[in-house]
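Here we start with a single chain on its own, the form predicted on its own, put down as structure tokens.
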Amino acid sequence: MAEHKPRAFVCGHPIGHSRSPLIHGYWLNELGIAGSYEPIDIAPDDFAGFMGGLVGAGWAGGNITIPHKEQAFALAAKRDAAAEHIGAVNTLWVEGRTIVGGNTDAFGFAANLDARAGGWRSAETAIVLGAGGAARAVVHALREAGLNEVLVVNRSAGRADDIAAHFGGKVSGRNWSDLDSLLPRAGLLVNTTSLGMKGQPDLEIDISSLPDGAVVSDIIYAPLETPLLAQARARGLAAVDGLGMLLHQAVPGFERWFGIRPVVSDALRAYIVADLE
């Protein structure tokens, strides 16, 4: 009888930019697992058919990236708590013949901060820049971590208010024009916008009024050193790039598909950094 080799994928449109095959391929090789992880480019109109055929095609599951995360959320037969709160699915797995959707972005964000800025959970107030899907994942992580106050700051105040209304409690939406007055009270500043990403305009803010000891995080990983993080390092603040979030968010999916929990090591990080460069 042929040996069963678990198969997983990353699905998006386009998909050539994804580093997920490198990450999961590294772990498969490191752990000696006879399995595969494949990139698949699926146009939005074809995604429902692809997802409906997962069980019959023998997939153990896979990762979902732009632009399919909301569609995967709608199509999954079951969803984990993180996906329900965030409103998007980035990880699928099969239980019996049921397709389950989860979201590991919040886990990845928190695990990255735990590894690179251990005291971040003691912050009283966090400022989250941006109000897209990534911001929702970060806000969920901050709520789970028990921070006292989360301020979502966005140029379109209505979108920030929508996130605040969705999460409730200690989350509030603020105008971008209020940012300078808010920075002095923030123990954690997180950029979830695309500003500062390669090919995008810089994030033009002055963080000199952040308290000493504040943590600055940018979920961007290309480039690793964004202008925001350079400012933070110049001030002697903890500066956390987005590559660790990408690496840590991959851990739960790999464990579900291949049965072993991998480790985010310095060697893995160096391997992906070399590819980015």
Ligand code: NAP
Contents of the next structure:
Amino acid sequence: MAEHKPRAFVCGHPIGHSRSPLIHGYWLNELGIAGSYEPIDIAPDDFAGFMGGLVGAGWAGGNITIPHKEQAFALAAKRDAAAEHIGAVNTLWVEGRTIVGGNTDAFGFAANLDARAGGWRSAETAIVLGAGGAARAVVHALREAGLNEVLVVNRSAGRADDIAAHFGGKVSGRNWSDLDSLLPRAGLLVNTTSLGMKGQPDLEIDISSLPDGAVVSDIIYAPLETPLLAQARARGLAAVDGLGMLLHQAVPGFERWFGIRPVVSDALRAYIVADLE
Ligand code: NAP
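Can I get the form predicted together with this ligand as well, since the one above is the form predicted on its own?
Every component of the complex follows; first up is the chain already shown.
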């Protein structure tokens, strides 16, 4: 009988830029697992058919990336609590013949901060810049961590208000023009906009009024050192880049598909950094 080799995928459109095959390939090799992790490009109109054929095709599951995270959410037969809160699915796995959707971005964000700036959980107030899909995952992580106040600041104020209405309670939307007056009370500042990313305009803010001891996190990882992080380091603040979030969010999926919980090591990080460079 043929040996069973677990197979997983990352599905997006386009998919060539994804570093997930490198991350999972590294762990498969490191752990000596005879499985595979394959990039798959599926156009939005074909995604429902792809998901419908997953069980029959023998996949253990996979990652879902742009632009399919919302469709995957709608099509999954069951969803974990994080996916329900965030409204998007980035990880699929098969239980019996049921496709389950989860979201590991919030876990990845929090695990990265835990690894690189342990004191972040004692911040009273966090400011989240941006109100897109990534901001939803970050806000969910901050709520789970029990922060007192999460202020979502976005260019389009209506989208920040939508996130506040979705999460309620300690989460509120604020105007970009109010940012300077809000910074002095933020123990944690997170950039989830695409500003500062390679090929995008810079994020032009002055963080000199952040309190001493504040943690600054940018979820962008290309470049690794964004101007925001450089500014934070120059002020002596803890500065956390986005690569760790990408690495940590991959851990729960790998464990589900291949049965072993992998470790985010310095060697893995160096391997992905070399590729980014
Ligand atoms: P998205 O849904 O498209 O949201 C983009 C956000 O950036 C929105 O808040 C948008 O504001 C803001 N923005 C874009 N251009 C702007 C400009 N010129 N001025 C002011 N604000 C601007 O994207 P996303 O999926 O949330 O991803 C955002 C970033 O996070 C990307 O760089 C992505 O690579 C990164 N990311 C990293 C990880 C990780 O694992 N490290 C995971 C997910 C995402 P408006 O609402 O006003 O348009």
